[in-house]
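Form predicted alone, single chain, as structure tokens, below.
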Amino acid sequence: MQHTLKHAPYERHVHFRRGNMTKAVAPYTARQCWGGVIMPNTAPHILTPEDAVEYRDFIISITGKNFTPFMVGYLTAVTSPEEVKRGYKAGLWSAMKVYPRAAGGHGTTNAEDGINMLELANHPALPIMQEIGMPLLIHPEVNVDKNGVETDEFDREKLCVAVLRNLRRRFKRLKISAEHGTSVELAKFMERYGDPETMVCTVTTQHLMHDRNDLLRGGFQPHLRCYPIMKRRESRDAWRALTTSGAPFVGAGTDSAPHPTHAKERARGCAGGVFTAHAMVPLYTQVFDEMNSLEYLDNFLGVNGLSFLGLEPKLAEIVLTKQPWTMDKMIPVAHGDKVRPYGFHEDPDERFQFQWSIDSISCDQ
């Protein structure tokens, strides 16, 4: 069985990290996508337009010019509206990303400079961003309540729906992307308020394929630990239904997040993130196939969300073949570090069976 895409895929949420890690992982995305939205929570963060340019050029030096990084700034409590506008008007960065600050200062990976989400609507940069048409990408979790008390991790995205509603009321023209949706509540919010020009969302492969039972089955599974944490099966199913419905405001953002195995496989402080970049297109295809919705896959991968970002889709002919395969190796980084990709296991009998593969790619440049 084969299926053909008419547009080149676009990655709307990916982590490349820095240095040797970028060199190891960025090519996996570039092989499947013509461009991608690059997250700014690197170490150090992307705090200025000049940071974004330096990082962009480094990425292109690895991927080649056929891959176009869409650069994003890290919005902190002290980021000035003037800096945001300067970078956008100069074409140095194209969106701002906000991360939730937690009680201990850590809401997700490298989010120590994040913002208390209950205070986000008061940030002085938001009116300027609305005025100039600059997108705001939101990690939609409330990690602390109004008293600064840590919230239940499984409820954090649900609590952020009220934040999104408030933003919609106060900034009707602000372009907002709710990233990596996981909860029933956010899925219902998007069903009602989703709009391809002003209110969009992304969803990962792992949140479409797994629920929290998988995270704990047979003992804690560190390589499924990510932010936001996996929810109940009904949440997974709500996002499977929304994603494969053909809704034009839902797009592919893997949130592929590499960590060396020593940071994932430790007794305490397991790093959050699932590395799926090596199989982005096959995994999304598998979900759409399981939901009998392959007719909507092309728009989901290569059209949805592009106009929101001020981009145009790229025509292509990508032939996908339904032929099972497994990932048979770790990904080397440097100095002995490795990344365990989704689906790999030392025991061949325990490896995940990917159902689809990319047979050929022909893309307009």
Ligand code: DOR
Contents of the next structure:
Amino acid sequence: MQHTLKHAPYERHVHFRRGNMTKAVAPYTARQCWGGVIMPNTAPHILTPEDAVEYRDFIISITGKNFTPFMVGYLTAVTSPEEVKRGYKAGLWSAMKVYPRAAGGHGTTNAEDGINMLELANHPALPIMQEIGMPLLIHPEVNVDKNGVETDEFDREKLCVAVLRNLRRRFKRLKISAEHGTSVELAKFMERYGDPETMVCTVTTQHLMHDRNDLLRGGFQPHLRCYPIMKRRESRDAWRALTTSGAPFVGAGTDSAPHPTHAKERARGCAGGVFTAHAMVPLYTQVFDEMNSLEYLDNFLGVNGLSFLGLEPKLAEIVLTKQPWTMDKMIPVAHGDKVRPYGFHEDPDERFQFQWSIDSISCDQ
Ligand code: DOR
Ligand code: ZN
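Moving from the form predicted alone to the form predicted in complex with this ligand:
Following is the full complex, with the preceding chain placed first.
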């Protein structure tokens, strides 16, 4: 069985990190996608337009010019509106990302400079972003309540729906993207308020494939630990239904987040993130196939959300074949560090069977 895509896939949410890690992981995305939204929670963060340009040039030096990084600034409590606008007008960065501030400091990877979500609507950059049409990408979780008390992790996204509703009311034309949706509550919000130009969302492969039982099956599974945390089956199914319904405001953002194994596989604590970049197109295809909705896959991968970002979709011919494969190696980084890609296991019998492979790609330049 084959399926053909008419548009080149676009990655709406990916983590490339810096240095040797970027070198190790960026080619996996560039092989499947013509461009991608590059998250700014690097160490150090992308705080100025000049940081974004330097990072963009570094990424292109690895991927080559056939991959176009979409650069994003890290919005902190002290980011000035003038700086946001200057970078946007000069084409140095194209969107801002906001991370939630947490009680103990750890909202998600490198989120220590995030913002208290309950105060986001008062950030002085928002009116200007609305005016100039610059997208705000939101990690939609409320980590601390109004009394400063830590919230329950499984409720954090649900609590952020009220924040999104309030933003929608106060800034009617602000371009908002709710990243990596996981909960039934956010899925319902998107069904009601989703709009291809002003209110979009992304969804990861792991949140379409797994629920929290998988995260805890046989003990805690560090390689499925990501932020937001996996929810109930009911939530996973709500996102599977919304994603494969053809809704034009839901797009592919893997949130592929590489961490070296020593940060994931350890006795105490575990870095949050799942590395899925190597199998982005096969995994989304598998979900759409399981849901008998392959007719909507092309738009999901290569069209939805692009006009929101101010981009034109790119025509291509990509032939996918239903032919199972497994990932048979770890990804070497440098100095002995390795990333464990989704689906790999030392025991070949334990490896995940990816159902679809990419047969050929030809893309208009
Ligand atoms: O699981 C995650 N990993 N969620 C995020 O929000 C950040 C990401 C990372 O950078 O590791
Ligand atoms: Zn992310």
